[in-house]
Each structure stands twice: as C-alpha cells, then as structure tokens.
Amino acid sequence: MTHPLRVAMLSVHGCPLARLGEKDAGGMNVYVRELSRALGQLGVGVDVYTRCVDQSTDPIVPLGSDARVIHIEAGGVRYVPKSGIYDLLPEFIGNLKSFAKTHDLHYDLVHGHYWLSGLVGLDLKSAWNVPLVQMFHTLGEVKNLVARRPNEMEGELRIDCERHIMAHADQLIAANADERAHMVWFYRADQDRIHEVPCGLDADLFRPLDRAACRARLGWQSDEQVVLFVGRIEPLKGIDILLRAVMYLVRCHDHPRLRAIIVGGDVSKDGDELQRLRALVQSLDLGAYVNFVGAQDQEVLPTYYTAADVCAMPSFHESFGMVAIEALSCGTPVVASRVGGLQYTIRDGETGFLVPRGDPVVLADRLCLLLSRPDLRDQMGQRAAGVAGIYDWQTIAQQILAVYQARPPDLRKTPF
C-alpha cells in the first residue's frame, strides 16, 4: 500500500460530539470518537459520517490528526429517535454519496457501527467496490431475549437486517467471546470473519484522582457512602434494580449516610424511563437517598468514579460495558450484573463483584460488603486501577488496524 489508509466510519445515528447519556448517546459514540481519533493518530485517515441533528453544529468538525467528523442532512436538522432513522437512510446515503463526490473523497474501506450503520455500509461498498468492516454494538436478538416489557422488543426488521449484513460484511467485529458466539449462533455468521476487539479508553483521562478533592468538587460529605450509576436512562440499565437494591441498604440501618447517585439523561425533560424511576424512588420512600443528576461531561467523569465508593452496573445486558473499564481505571470497584461483556472487564472478588441480573437482594449484599469493608474497597480499588493499560486506545486502534489488513480467504481480492 503506497498510499495512507482511508476509512469512511460510520454512525448514523450516534454523533461521536455528543454528550454521554443524553438521547442516544451511549458507549458507542465514545468508541466511534476515540477510535478515530487513535486511528488518526496512526496515520489512518477517517472520516466519521453522522446525521446532523443541530443547526448550531458545524457541518465538518476535526477530531485531532487525521480525523473529523462530517455531519449529513437526511429529514432535515432535528433530533430523530433511533426507531425513525431507517426511513432516513436512502437521503442519507445519497447525501453523503454526493459530498464524496463534491469533495473528490475516495476510501480504501468503510467501518459500520449499528445495524443502521451497517446497512449504509452495504450501499456504499457495493458503489464503491471497497470491503464493509461492521461492528454492532448491540444485538437485536440479544436484547430481545433480556427484553423485560413487549415495548422493549425489537422488531423482525432490525433482526432480518442484521443477518443480511453479517452475511455480507467482509470483516465483523465482537467486543468479547460473548458476543462473537452470539452472532454465530443466532445469525450464522461466518466464524472465520468474526474478530474479537475490546473497546478501549482513555488511561490518560481514566486514571484515580484525589478522593478528597473530588468529593468536595462535587458538594459530597467525606462520611458520606456514595454508590454510583453512569449511563443511559433505559430499562436495560436495571436502574430499578438498583433503586431495590438501595432501599435493602437503607431499611438494614447499616448505612445512615448512604447515597446513590444516577449520572445520565436530560433531567430537565422527564422521559417515560426517568418519570417511571422517579416515582419508583417516591413509592420506595428513597427520595432523600437518591440523586437524578443528569449526563455529565466525558472530562467530569473521573471526578465522579474517583468521589464514589463504588460503581453499580445492574444491567440486563451490556456488549462490553465501558463504565466498568472507566470506573476500575479511576481505582473504584464496580458490582455488576453477571451479563454480557461485564463478565470479562470486572474480576469477581478482585475488582468488584458479579452478580445475577435482576435480583436486587444479591447487588445490596455485595454493596454492603464493600460500604462495611474500606479495607477491602481499598483493595479492590488498587487491583482495578491496573487493568487500565491492556484497555489503551492506541492498543485498541492496531488491533482494529488489522482487522482492516485482514482478508478472509474467499475475498482476498477485494481491493484495499
């Protein structure tokens, strides 16, 4: 190859600029962003095509060394919620296409995050005779199967388009063997194209701070004992569970000055997630325990980790989960439910704790474990500072850059 790589990364739905925890910003947008910029930084050129949703956004914005992001009109500048987006894609894809073209922009390959992404992906690698890596983030059929209301489900179309791409992807990416094994077993995809890639972080960002200063930056207590939720605000993050889990805490009378603390959604517009938890809390008689405090920015949240005792994760599942690899890297341990990717990042005993998903009796004891425990949160805590280093961006982005080299053997010709 004579010529720097070229990458068209794509997130439709999932601006890599937005904040976390706000409408559809999750994990993935830190991926989709970090990523790229590591990639950058290796000499990768990559361009990451998003659909624009404000008019106050600059529509290419640089996000370091070789890397920015290009926001694409596609029914017109507003928020649209995930379940609006597939009607948008054939504007979308020809918006982009004619940006391509304007700008004479030609790529090597094309890296699709979501199934959303993926079906983008499939267009533009058959117009532009170039190999389609996907990564999905989440699965419909697994979320299907922790689904915990009919309104949670995901519709035949999502999971039909998910196997259309598997089947035609030249590279697919699993976070963990969790997921790998997912995608053989309820889509058949091809083992010999799966490839397994953690996400990664930010060790410069992630990294334990002084507890003191970060309790007192924030307005916490030194006595006070601070169990800590970042993420969205879904059913799938089990929040209720935790809500449960705190109530068990509280009537137990070991714990006066407890406190848990949700970082995450717009608490400013109460959606029907947010309204259901904060009713929770009233008829759970929690309201002076538990503390709504909205998504916060990605460089406030190691003040966060490190002010916490602890760190909750009580989802139904998780792909990878990279709360728990932000929260262990700031040196506090993270109680989790046994699920998904968290099965891999947190160390049972060592690290934190696994658990069942769902089961609020289960979280309380091995809270109250370690709130009782200093030493042994300490401990933890020092342990799980450490697993930082095999997490770094820059190891992740030369792992991702051989996938991109890599070709499975019916597709040796397909053109870099």
The other form holds:
Amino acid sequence: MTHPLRVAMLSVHGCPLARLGEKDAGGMNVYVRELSRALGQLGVGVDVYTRCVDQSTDPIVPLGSDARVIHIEAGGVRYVPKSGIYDLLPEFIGNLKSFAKTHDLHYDLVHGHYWLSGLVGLDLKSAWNVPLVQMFHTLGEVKNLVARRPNEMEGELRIDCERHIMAHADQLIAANADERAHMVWFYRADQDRIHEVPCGLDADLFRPLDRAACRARLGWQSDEQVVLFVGRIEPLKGIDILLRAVMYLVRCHDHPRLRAIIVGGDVSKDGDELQRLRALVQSLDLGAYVNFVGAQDQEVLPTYYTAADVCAMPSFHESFGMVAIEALSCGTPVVASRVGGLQYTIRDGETGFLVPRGDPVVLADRLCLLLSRPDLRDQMGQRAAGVAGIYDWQTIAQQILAVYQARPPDLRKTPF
Ligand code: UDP
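Moving from the form predicted on its own to the form predicted in complex with uridine-5'-diphosphate:
Following is the full complex, with the preceding chain placed first.
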C-alpha cells in the first residue's frame, strides 16, 4: 500500500488563522485554510507553514483532520507587512528546515502560495528533492497594468521572482483562463504546466437566510436600499469608484434611502486608503449614505450578504474574487467590474451585472436598475444561489489532488 500523500503548504505572509479583511488578510488566507482542511478530509496530510506574528499563538494549531498550521519565526514575532517579508525569507527557510528535521517530517511535495512563498518552495524543492506546485493569487505584472498611482506599482524584484518561479515550478495553478493567459503572456509560462482550478466556497456557511431577520439583526431599516462592499480596503478594490456611484445614485437617480455599507479594514486605526476614502466621502458630502463598519468575522458575513439588496465589486482586478461567489451563494446579485475572475463567476444579466472597470456612471446605472426593480433583484438572487454547488471545497480539493498526482512535464522544455 502506498503511504498517504504529505504536503508542505507554504503561506509565509498569509496565516490561515488570521483575522480576515484587515491588513493583508483576505482571499488567500481563506483559500489556504479551506483547501488544507478539505485535503485533510481526503486523507492528504497537510502542514501549512506560515510566519509567526503573535506571541500568544501556539506553534502548532490543528486545522481539522490531517491538517495543521505550523508557525515559524522569522524577523521576530510581530506583524510585518508584505513589503518587508522578502528580507526575512532566508531566516524563515532556515527555521522551517530545522523544524522539519527536528520533528522528522518528510513531504512528497510543496505547494506555494504567492510569489514570496514560491521562493521558499523553490529552495525546499531542491533541498528535499520534491516537486513544487505553485499558485500566485495575484501577479505583479497585472497589478501594474491597473495601478492608478506610482505607489501602487510592484517593483522589478517581484516580477523577476515570479518569472523565475514560473520557469522552475513543476506545476502551476491558475484560478481561471484569464490568469492562465496572464501567466503565459506576461511571463512566458509553459502552458503544459498550468492547471485551471477555481477557488472554493463553504456552501454550508454561505446560504440564503431570512432577509427581514438579517436586517433586524444588523439594525437596518426595511425600506433602506443597501449596497454592500466586502473586502480588504485597498486601492485595487475600487471603493472610490463605488463612492462616486453612490453620489450619482443619490443626486441623479433619486435614491434618498440609499446606504453603502463597507465591510473590511481596521476602522480603529485608519490606514492610508481608509483615510483617502473617508476624505472622499466628506468631499462628496455622502456622510449620511456611507458606513465603514470594519472587518467582520466570516461567520456573520452571510447575514450581511442576505440583508443587502446588492453586492458591489468595483475592483480594478481580481484573480478570482471569493466575495462574489459568497454573495451569490447567499442569493444576492453582484454588480462587478468586468475583470479577471469576476467574468467567470457572475453571469451578466442573469446573476448580476458586469460593468467597465473604473466607471462610476455605468456602475450607478446597473445598481439603480436592481434597486428600483425588486422583482428583477429577486429573480437574479434566486439564480445566483445556484452557484454554491459548483465551487464546493471537496470538489476543488479533488481537482488540486489531481494536480498533485499529475506527472510533471519535462522542465527542460523551453517555453514557446
Ligand atoms: N472577509 C472576511 N471579513 C471581512 C472581509 C473579508 O471574512 O471583513 C473574507 C471574505 O469572506 C472572503 C475574503 O475575505 O472570503 C476576501 O476574498 P476575495 O477573494 O474576495 O479578495 P482578496 O482578499 O483575495 O483580494
């Protein structure tokens, strides 16, 4: 009998146990947590290696059957933003290797998430002589394509590292055809090594609830028209575009009972983007219509999704955009930019609307249509709830397992 597969999952800056919606914690943390759990249930032994940021966290925390999180020290036990992690990688790699050696841990493959963990993966691939499966979650070249200010640009270092990882990883995972195309076009990645596997959804958590009860729980009035945003507060998410759309809805489309609820971010200490957004709310005189409610535990998000009339994702880019399928699965239509993964998860005109990125006028127009036509909103919501089955984590984990078991193509083959 062959022994069960053992995987070292690498998520240096994205602890699967982190509080979501704050700092750098979002979709990737959810992905690593849920995929590891689902693989564990399939009998794959998963150790998620992540950087330790909190003294009170146990070094090893179980994630479910056969999956656990292992905290590795590097650069002291404190939060370090993504931009400071690269310099800590040699220490992280050294400590990870000693941990594995001390505990006599052996793996059949390593699975890296994001370029920083990809670099760790390449080192472990050669040290342990195991294959590397890599997923990027976002790509520097694509971020630069949509950046609106110089400080949103990614440097050469990241892009060079991404190119290097793509050339040497055994298998690459893209969330959809769009991400695959970006890998091939911008980085000359080898098509044969790219597997398309979407992100998953916890359908037991994200399901339609009783709308009136959800509104009552959140203290929202029954006649309010609520547009919901959920996510990290960062420029790429285009929250400023949503605020401008809210202005059009209030001033031009006559929606006096409108409220935009922005879930995400740490409202106790405003970061740069939150400050910028609050200033915009003031200058557009929207104080009465916009609420920043801060990050919320994922367990309460179904209440927000169900209670809202519509969920808005005005992103400049999303590799996948888990919030879209969470909202849809709760029976709430999504109006989103026609970018990245959102083009595959939202059926334009059926479960929501796709709009040009960065265009508040069209966004306002589509939001207005859904807010003014409760019958259309309900029809779309009912169709939307049907997405749940497609993205079940067990199905996704099976697909990832198939990638783990795929025979690596010849790495010496020159791309193109
Ligand atoms: N999220 C959360 N609480 C918040 C904000 C976000 O739990 O206050 C979760 C949300 O449920 C989703 C993830 O964070 O699963 C965000 O994922 P998405 O792919 O939409 O965005 P990313 O963070 O990858 O850009």
